[in-house]
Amino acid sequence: MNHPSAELSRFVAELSFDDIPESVLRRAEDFLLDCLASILAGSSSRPVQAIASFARTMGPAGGPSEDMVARRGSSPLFAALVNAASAHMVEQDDVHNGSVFHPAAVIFPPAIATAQALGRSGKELLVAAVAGYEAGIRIGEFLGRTHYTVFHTTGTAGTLAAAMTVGRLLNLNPAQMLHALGSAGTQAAGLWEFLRDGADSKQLHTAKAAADGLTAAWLASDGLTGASHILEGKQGLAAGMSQDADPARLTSELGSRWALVETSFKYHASCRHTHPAADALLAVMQKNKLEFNNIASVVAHVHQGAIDVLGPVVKPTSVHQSKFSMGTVLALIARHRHAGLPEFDAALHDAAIADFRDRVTMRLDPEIDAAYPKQWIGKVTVQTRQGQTLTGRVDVPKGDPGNTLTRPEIEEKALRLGCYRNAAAPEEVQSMIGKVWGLAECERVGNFL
């Protein structure tokens, strides 16, 4: 009998270090460093501090797992909760295009917290992370495009990815892993409506995905059962959250196609849906030696998913909401040639940025929409103040696997993020980098700071 949930659970439960190609393991280390730096960069923000305060009130006074926001020990549950909230805060964490899923923010925080609590090795942490990426990405692909119109896949699929990551560290057998999947799936949540209000829900999505997935795995290890067909069942996730779910995507090429290496780094500090147009605008400006003040208007040609997510954000009222504003992102690209954290901090009340923002529109492009989500093409049409019409196109945005970041670029990004708002000193970040690059030889995962 075809049972994709069980097949996926078996793959995760039985995955070993020797099964994973070295290139996949090295890329997992890259994404781990990227995630740790993102946690530091987000640590001082108000939403993250609110969740950290909750953890201090509700959680233990100490513990074996590293809360990187409060710089203290905590339980695995609360360390995962806080670190996952922070990992997604500054919009610099990784993303898998085909599933429209941010894996690192919901996989590494519970993996690190559990590995530290159980005394697991660096190799065991890496295996668990790879398992989480492979499962979570396939679950996101399974849920399909219609899921993403309403649900934030990182909150939904992320809960199940976290459960399978932690389940691997707990050495759950295939039957237990399936129970963990079932318990995670019944908790999976995350709705896009928060964007209309500029609310803080996105941090809660990753915090709860990490914590609820961890909870599901630990409960499965103690015998709690979960639905065995939580993904494809008649009243499972697909039935309630998708109109185009494809169960074949859950198990396609398990063990031969490594979805982790298809994952992209985020170059700009904004929603990934803005990046293709941002890179296309930058290309137009560089080619034509175009300056900020010479641009009369910009049309960003986009896929429907970009309109669904970015469309509700008309006039941003917070820095975080502005990262979901195509106009704001393109304004920063036009002025600074980069949309980084300091640029966003300064942009919210900048009249010139707001004026440019209001001269940017999005237009559905059939070619781009047909290629999405496998490929994220960027196209722009620029009208200059001199009456010229200029067009630009980028087929592989910066950070995608075909235009990826090198290790020196990843280290530079980690230093930039880790030192943001004095979250950590440069020497602390350098030490963290060394620990990540040496993780596979580490007999016991300790603190990264």
The other form holds:
There are 2 protein chains.
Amino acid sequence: MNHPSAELSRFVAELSFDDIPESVLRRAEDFLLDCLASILAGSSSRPVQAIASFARTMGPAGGPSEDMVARRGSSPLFAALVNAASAHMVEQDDVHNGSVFHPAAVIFPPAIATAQALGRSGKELLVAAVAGYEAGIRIGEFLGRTHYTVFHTTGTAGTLAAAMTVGRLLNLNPAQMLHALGSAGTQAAGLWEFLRDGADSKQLHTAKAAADGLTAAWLASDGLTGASHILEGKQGLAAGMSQDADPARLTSELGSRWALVETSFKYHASCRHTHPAADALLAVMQKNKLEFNNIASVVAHVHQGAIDVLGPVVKPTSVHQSKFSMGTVLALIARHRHAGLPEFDAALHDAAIADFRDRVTMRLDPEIDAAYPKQWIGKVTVQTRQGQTLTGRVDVPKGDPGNTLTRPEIEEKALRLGCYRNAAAPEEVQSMIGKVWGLAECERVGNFL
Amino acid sequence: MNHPSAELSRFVAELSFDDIPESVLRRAEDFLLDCLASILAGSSSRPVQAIASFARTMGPAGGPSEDMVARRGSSPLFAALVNAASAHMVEQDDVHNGSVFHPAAVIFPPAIATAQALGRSGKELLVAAVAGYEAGIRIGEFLGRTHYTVFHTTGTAGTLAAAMTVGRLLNLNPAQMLHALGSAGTQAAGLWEFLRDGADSKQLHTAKAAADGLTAAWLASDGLTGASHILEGKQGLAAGMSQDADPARLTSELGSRWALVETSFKYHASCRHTHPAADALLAVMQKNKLEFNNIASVVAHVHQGAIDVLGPVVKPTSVHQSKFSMGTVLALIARHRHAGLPEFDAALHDAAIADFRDRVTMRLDPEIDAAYPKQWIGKVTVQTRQGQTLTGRVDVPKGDPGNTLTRPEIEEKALRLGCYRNAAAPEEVQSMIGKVWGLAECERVGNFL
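In place of the form predicted on its own, output the structure of the form predicted in complex with a further copy of the same chain.
First the chain shown before, then all remaining chains and molecules of the complex.
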């Protein structure tokens, strides 16, 4: 067995703690904390509560895995489902630019749930998560840009990433891991159509990617077989759902390039496609000492993917949808210098924000589009009320590896998210932070709350 | 709201018992019995047992819905998952030719599980099932032939059919039903790639279609929203997974044409694509009094879909895979005049069957391909050992509406399937048959075993 799907499965099955550089392990802990805090921040929202209620109706009354939304124990399947539903809710979890994929939301919830159920160590959890990032990011890159025009890569590639992660914790051998990959790939789903209505499907996508990937791995450990060429085969994932898939990306530099450390933190609480323009606007405002009321209009110069995802959102009707509105995001930046969760909550019915929003347009920029998705360049052109035309530019948005967050900044973000809408008390979040920083020494992964 | 997805959702939400012709209701009962018997026949198989074991690990210890594989109670989600995994296992459940979709396997398991949990009547179960058939078949037709080249329609359209069925039992209003459709469509998955390996994904597809559709409906009743144009939208199901989708098919003749009665019983225990040629071979053998040993070679003249699905299966390595081998099926017909479950079990390591199999070829036939999928014509050309060239033809294979099974034939098939490998005792199957024939008078759907 020596084809891309098999090679990737073997890498995941055979990766050991000692293979992974220190910097990768520390960054994995950073993303874990970022994910746990995101789960707390999303936990009170309506879509997440609906999924938690479904888990109560259909799942067991208790269990070894921590449902951080309902604050109760459940089976690994339902803990993964509910926590993953919440992890992406407030749009503050991490993102890998090159694959346009949010790894943490679909990798950590099933990893934690499985580790808790099987009594795995912190080191085993970290190895499994790193394996999931490396596989999932490469699968997202493999599926390419045409895939992302219709499919939500975090839902599709996320299902396979979750399966690889959980498969590692189940100690699947390379052949079993390939079966898990096959069963995950044939479940991969997630369409962007919901964006047009501002519907709740994004939460369903992360929830199901985590749960379905976990299902694939668990079934493989019990002997269920899957397609051996699910990614690159003639009737496989790419054949059905991509026009520019590149199998070489699946196994490129496995074990030498660590895709995990290319992953970005999200600084603004909005869709990642808005961040480069947001930072560019912040830069031009700071440089020229502009205020909210000085700005007549803004053109955000963007890549095609931003137009595909954000274009349908003209007049947001929910807080969640407003995070996909370029106009709303730039309005919040202009007014508050920050687009965080409380700012979005207050913005939805604010007439001045809506007025600013309607004066923002997006325009396809050839330079930005050519650099994307490897690099996310931000450019804006601002017309001032005084008749000036000003331009702003950032080459590396805040949170990207070249402009990353420090551990104190990560802790501060975790406290803000964890305490949002009183999801957790500050001391609970502090204790959670301590558990994450000490994870590598932990003999048996327990509850984080 | 007046677009195809909305119109279809409204039809499902508003269909009443009195709208449905008597003949449609009776045929729905026939397919229900056929499905229950198929669940029993598949219940001891390895892939089904793996999925049942997963349900035990992840689900509740008991519940109101009947898991007919493990013979225990569970929540609706897991009863639907496990029973649907088993319903398609032995390839004896029904099929709708025009949509190349197996409705019963993905519609009855979630319908029964939900009806049992909510204490619904037999009439309500029948209405929901009819609604699911009408919607699911039209969605399969809408997705078209290009979809089926890569995607397993029973997995994809099946997820939406299950959601519509369960949504009806949850009494969703038209708006909620549209949300259920949106949440189902964004989960729709299932790739043919597994056929190349003879892997177990077909069972995973039916299991997950049933469970994911049920999930979509249950979440909609709890307020989770979905895309309103999931089928025909710019980033919807057809945009991502079809090149010849026709939205007019979604709502064509709703309430006047009953697609359910176009559905066929499966007579041979093999993939439906083998049946026309099997019946044509039977016809030529009977007419010319040919025996197994008289036949030097057979050319099966087929539609392209048969080549797509059966072509990869050259040398079957499992009983299940042999049901997708045109050569094996024709060899069994030639020797036994019948290709049932025991015949397949005995065939896998039979050298004479393998030798015959290697003398069968498939050839694309323009007339058959043009008539497909509306009509499934069978033609074979047989070379005899005596040097004769003989041809056989059937225009309507056994089990199709024009050549259907009588209730005594359906009962006989149910007994054969239900008692296969001692899944149930004959008296249990007899009692089950009685419950199905009395369903319309039943106040509260209970266990069938």
